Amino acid sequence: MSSSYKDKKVITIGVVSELTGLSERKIRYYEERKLVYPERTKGGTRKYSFLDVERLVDIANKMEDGMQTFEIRRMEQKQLKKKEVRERMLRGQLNAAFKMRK
């Protein structure tokens, strides 16, 4: 199995509506400031994951805290950025080590 059931687009955004308490509308704007990406069908319908609905819950909160959605995004980024950082020292640290051991 390549990917978790919770990578997996299957749920519709008003069942996304109903699990996060958001308005469709509310779930389109995030998508819109590029928080959140939807797969589409051929229908145009969209599909969330349900990592998609905890994220969606996570900017909400974040939302209420006053943070505004570039500030979120800006946030996501950076730590996008830290997790790369630390696989490349991680591959950079294993390449070593088995380059020693040859």
Given for the second form:
2 protein chains.
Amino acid sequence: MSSSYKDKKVITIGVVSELTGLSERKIRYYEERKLVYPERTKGGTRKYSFLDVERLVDIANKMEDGMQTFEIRRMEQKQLKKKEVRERMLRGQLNAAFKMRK
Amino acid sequence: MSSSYKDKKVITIGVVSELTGLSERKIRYYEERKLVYPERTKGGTRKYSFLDVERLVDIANKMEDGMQTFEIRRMEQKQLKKKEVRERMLRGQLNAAFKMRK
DNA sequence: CGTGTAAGGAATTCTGACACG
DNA sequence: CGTGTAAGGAATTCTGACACG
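Please move on to the form predicted together with a further copy of the same chain, as the form predicted alone is already shown.
Expanding to the full complex; the earlier chain stays at the top.
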């Protein structure tokens, strides 16, 4: 569906650090806390996508607001759930409309 | 104008090699022949963009067709020139149309 | 000309741990 | 809990050169 360059995991942690302004320590820590999921090269080097970079910036903002990592994780899960519900409803309505037409 | 993730120089040569299937040797050589222009980290490590990756695949195809590096370079310059001419003409027409309206 | 390779060194990244708060 | 740092090692990248054709 939406797959694009934005989702390709190709950026090493050093560049991500530059792009986000976050220390490599923080970036690795947010992975430990299940907030980002980089891929790895055969050798074990982390690779991030631009989407990950965006997410990290977002995480950094929430951390600045005093939010804790587990809260951020929980919040994202909630939003994901909301999104799912919305999509399910939308699909339901579309189905209903489709039935009425035939 | 068009700036996007596609133009950001963030990919190291190892990943570019995987993405394109080209050896690192070839990728460095095409730079030597002025066909691609990666940026560098402070330390000197090359960084490529997705656009560079596309360009490299294109170069690889032309090499397979027996074209030489200098021919590829020349060809790209010609196409660039063509494009400039086209844009200049377009701008000229727009200008003319604009004048007529007032 | 285009590309592989071995060579030696430097830059980058990794993990686990200690520290502080 | 979140993050800095020194430590030792491994993976990645760099350059200049020789080789072959």
